[in-house]
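In the block that follows, a single chain appears as structure tokens, in the form predicted on its own.
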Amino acid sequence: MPQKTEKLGRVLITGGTGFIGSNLVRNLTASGSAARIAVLDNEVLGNRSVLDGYDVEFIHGDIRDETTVRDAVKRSDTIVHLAADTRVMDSIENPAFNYENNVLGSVNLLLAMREFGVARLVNASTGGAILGEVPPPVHEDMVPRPLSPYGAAKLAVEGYCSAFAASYGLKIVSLRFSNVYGPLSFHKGSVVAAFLRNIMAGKPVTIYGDGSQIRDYVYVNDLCNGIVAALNSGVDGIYQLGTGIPTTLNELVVKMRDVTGHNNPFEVIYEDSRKGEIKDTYCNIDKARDAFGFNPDTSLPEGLTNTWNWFLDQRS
């Protein structure tokens, strides 16, 4: 359930029509945490229709556009920065595009915050892509060694957030998300969404590698509760948000077979591993649990069931 919190004033969500952003709008609305909600999104990967029925001010625009960003920021009290190009393989193919969206766009946001005195920011970051191939569980004190331009860009944004916090008195927390899944993810390229789309369409699912690679899957509403808790606690710095539970891809497939049922049998195809992808990663969430009570309590079978049911609703 969403947490009861004090009003946060006008909350601006960049990338708010995306998977996490649209779930966060629902979470903030249900909890009554925000006095007002605004969404800034270019609608490349999302659509404002996901916000229908919610009292949200929608701003169509791109975080790479300084004028648009300044106009959105100057009327805000708090910002949740989710807008990003998160596709690892695409970042390897086109690192300049990833840099422009993730680094330049984020710096535009920070510059506008400094200009208009908006002090509070939650920056959506990532764990595995930043830290690289290190023995899990990953934690906040590990030395970053990104394997992809996406990971390097997210690390750069964390660095700018730290610098702006120290230089200009901004209150910024960077939350390193693990693999997020859940409803409203139909368009996502992440593994759970991609697998469920294929299963629903009667197509095989593809695993790159032997399926022994480990990930940490966190349900989207648990993650949104963590974002709101971090905002209300006033913490800054870097925190891992996941479950702390390692799951192999082969184990994920078994759980998906249980959830989707015998009426939806599917084939698994194994292909060669891809460069830039980490083999094993899951996180230690003790720091977030201690600092702002982060406590993800949705089990993977329960979360997959909710997600699958949502996918089926979209088909019908």
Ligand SMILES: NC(=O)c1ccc[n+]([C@@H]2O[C@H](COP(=O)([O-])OP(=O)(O)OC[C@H]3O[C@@H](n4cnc5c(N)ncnc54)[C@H](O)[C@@H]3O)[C@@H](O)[C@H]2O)c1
Contents of the next structure:
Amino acid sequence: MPQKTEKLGRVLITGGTGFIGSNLVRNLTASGSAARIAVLDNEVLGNRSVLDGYDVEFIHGDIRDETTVRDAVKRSDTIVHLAADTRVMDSIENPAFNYENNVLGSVNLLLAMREFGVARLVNASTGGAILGEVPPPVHEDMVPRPLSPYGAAKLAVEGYCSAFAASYGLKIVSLRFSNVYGPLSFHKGSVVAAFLRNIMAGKPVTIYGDGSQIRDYVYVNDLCNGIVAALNSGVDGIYQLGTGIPTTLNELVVKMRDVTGHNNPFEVIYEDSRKGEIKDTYCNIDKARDAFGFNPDTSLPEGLTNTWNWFLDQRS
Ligand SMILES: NC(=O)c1ccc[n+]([C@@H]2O[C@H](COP(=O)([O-])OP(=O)(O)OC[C@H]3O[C@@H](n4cnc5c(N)ncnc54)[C@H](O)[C@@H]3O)[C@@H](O)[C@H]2O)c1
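To complete the pair, please output the form predicted together with the ligand; the form predicted on its own was given just before.
Everything in the complex follows now, all chains and molecules, and the chain you saw is the first one.
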């Protein structure tokens, strides 16, 4: 039984009904490291039903709405900012919306933190989309060159976080997540969720490109442990969170064949690669390991098995 420390005080999670947020609620509840958990989400992608059975205050609201944000922030000690328009392809279709939602919404949050003296924030950022096409492993000292409006918005928010930390004494850490997968991801368009959904429905899976593209797949509970460890250690600045292990899409498919049934013969369709998606990325996680003991130790087969079992449970 973990010790109940409640060290983080009252934790506000924006986007807390989404994939990572709902996993973080479970993680914080199990570790007892929050005195109280509140979730602020407009439910465009998530849904409050994922919080059923958890002791959480749910606030239906939008991070672009100043009044809602001020009211939620002033009753918090620690904020984990996950709310975002998270789809790279949607950001290419509608960059204005992505800017308004992700940049203006985040600045709203920072303004409220400044106003009410709420100092501690984890900002969910991204490695690949910010850095663009650079030789992996990616690390925190690389020069960013985003390829999509989503990446540009995440970079802008990192900039505002840095500025608010320096100008107003806020304690902010931007964590650059690699490709996160795991339970509670049914609504996600990301590759593991999309493939498992199709496999479950007996449909083919589609790979854009030849399948040699490299990604770094990190299991969601390892990532949540990283978020909590970063908060507990009091670090600020920028950290990459992933596994440091490169996996090609074709290798992922082989692992999925194992996990979803003995050499499951689901069909794979190859189509042209899409604009805005980087070819190869995985990250160097030494900085996070050294600073707050980040230790993602769930193997890909183990994490995929947990995820697949969760998907199967949804069917019943
Ligand atoms: N999942 C990944 O692989 C990954 C990788 C890198 C970075 N990230 C970042 O981590 C964060 C969480 O990602 P996720 O995978 O849980 O995404 P998600 O899409 O599952 O969750 C995002 C949540 O934010 C909410 N939301 C969106 N706009 C909002 C607004 N204006 N006001 C209030 N709520 C709003 C949505 O309803 C949803 O519940 C995001 O900031 C994302 O960019 C995720």
